[in-house]
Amino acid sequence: MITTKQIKLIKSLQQKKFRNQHGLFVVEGIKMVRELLESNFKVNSVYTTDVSVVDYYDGPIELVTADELRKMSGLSNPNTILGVFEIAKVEKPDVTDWILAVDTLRDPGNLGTIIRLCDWFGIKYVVCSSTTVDCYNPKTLQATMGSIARVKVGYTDLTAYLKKTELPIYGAFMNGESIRDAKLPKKGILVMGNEANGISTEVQHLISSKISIPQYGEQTAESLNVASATAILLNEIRR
């Protein structure tokens, strides 16, 4: 039987400070929990109103009532199952392929979508500035649609990281060279900036090449959403 203390702990993991304090995060919903159970993330605990949804899982599962699931959930309408997992320690990124770096991204949905895009395009590592939204934010996790299980996301001083790399660094700008004309290498780092302000001044100084997405319509749209821009640029990189 789940205790009030357990429910309080799980509910607290909706906040970043408690996720960091306990080294744990929560995922909800059948698809998300299944993805994480089949990944390298270590399971802390699983709670469900219907054990048949993960009948293949041989680890401990606690059966709870719909009311208990609602009390620990961060969703308006909890979906059958909730899993608590350990926050992963990210190893040093592999430098044999492209790496995506994000600079001060604020919107959890944007980061989640970008992680999902990296999964689609086979980008295994996302390096986030320390000022970027938490990848274990519940809204970010939901937006990844399970891709957090396959894409490694780490946080660091982005300026210091870029200073040390030997890879060419490409940054997304409004006034850069068209991605269609750029001669892209087989490996490098693509930097995407903040939704409102783009790439920070400190990081701009470390960019090897500025690239942009050509605009074909009337000059009325100021810019693209950062996740949409990431999709276009990754497609060109892989093309």
Contents of the next structure:
Protein chains: 2
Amino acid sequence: MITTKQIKLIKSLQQKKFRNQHGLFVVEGIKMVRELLESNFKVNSVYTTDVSVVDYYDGPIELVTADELRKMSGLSNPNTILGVFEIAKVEKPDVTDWILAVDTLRDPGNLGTIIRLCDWFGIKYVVCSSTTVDCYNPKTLQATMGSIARVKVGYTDLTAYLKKTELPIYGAFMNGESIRDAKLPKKGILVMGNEANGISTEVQHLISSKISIPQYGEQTAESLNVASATAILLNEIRR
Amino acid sequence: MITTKQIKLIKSLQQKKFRNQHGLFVVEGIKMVRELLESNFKVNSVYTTDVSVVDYYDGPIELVTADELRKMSGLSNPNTILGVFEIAKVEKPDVTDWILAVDTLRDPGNLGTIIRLCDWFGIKYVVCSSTTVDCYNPKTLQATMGSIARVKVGYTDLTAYLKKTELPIYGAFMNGESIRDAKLPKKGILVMGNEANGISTEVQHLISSKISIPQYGEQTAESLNVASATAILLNEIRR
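Having seen the form predicted alone, the form predicted together with a further copy of the same chain:
Zooming out: every chain and molecule, the one shown earlier first.
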């Protein structure tokens, strides 16, 4: 039987501080838990109100009551199953393909959508500045729709990382070369900036090519949402 | 001086029912209110705690206290100014360019992001099925980042609308022709579907061309977020 102490620990993983302290994160819902159980993430524990939803898995599962699930969940309507997994150590990105880097991204939904896009476009690594929102934030995880199981996301001093790389560094700007004219190499790093301020001055100095997405017709909208811009740029990279 | 009754009415406009009853909607914040005041939307009233933020405007403005603004606002931290505007009647879309149609879109953030994308790509009309989330929902308005001031958004029986049009109708599907191979005409209608279920069966019958966005590498992610997909498709349409 699950103890009050365990429930309290799991509930605390909604906060970054406790996720880092324990090296654990939580995913919820039948689909998300399945994606994670079938991934390389190491499972810590699984709790469900209905073991039949997890019949594909032969590791230990703890049956809990709806009330216990509600107490450990971050959702207002918890969905049958909750899994606790170990935060992965990300090995060095391999440099044979494109890598996405994000500089001080703040919105968990945007980061999650971007991870989902990387999964779609076969980008295997996302390098985040240490100032970027946590990829194990429940809202980020939700927005990845399970793609967190396949895309490796690491945090580092982005400036130091970019200083060391030999890959060409592309950055998304409002006033760069049109992505439609740019001759994109087979591999490189694409840097996306903060929602309000774009790429930080420090990182700007390290960009080898500024690219942008041409607006159509009159100059009206001031900018695109960073996830929308990432969608368009990754699609162009993979053309 | 603003009355309690006025405050109550403005607060009620957070809900669709009351927006429709009064034919009014609310926008908040210095940037958003400015975009709307400078648009074709008819202003009903403007309330601010600091008239200097609205010095570009010479219509009537009501000075309110921070406490009054908080009471009428839908935000936890109201930002200086709130404007009430009349819901616009949308004239018939003109058919000389691309039009975006959305079928049963549910998430206000997605609709707002899509309106912002249309603004960027010069798409002037968004035709929503009557089952789509309200474009005057505060979360939708926020996600448009002011683009609601320039893109016309109307609600209708989408099936009936598509039956009458002579434009070619493109729909985003998981198994359509690659958007990169499709020869796109100068004008048409692009239909985007619901977040979970895609385009409804009824509307599917009216699609003349099914298009899709090629995934790269292994088939992993199940789908793209509808706003991400719209970003990519509109960029391709405008190439």
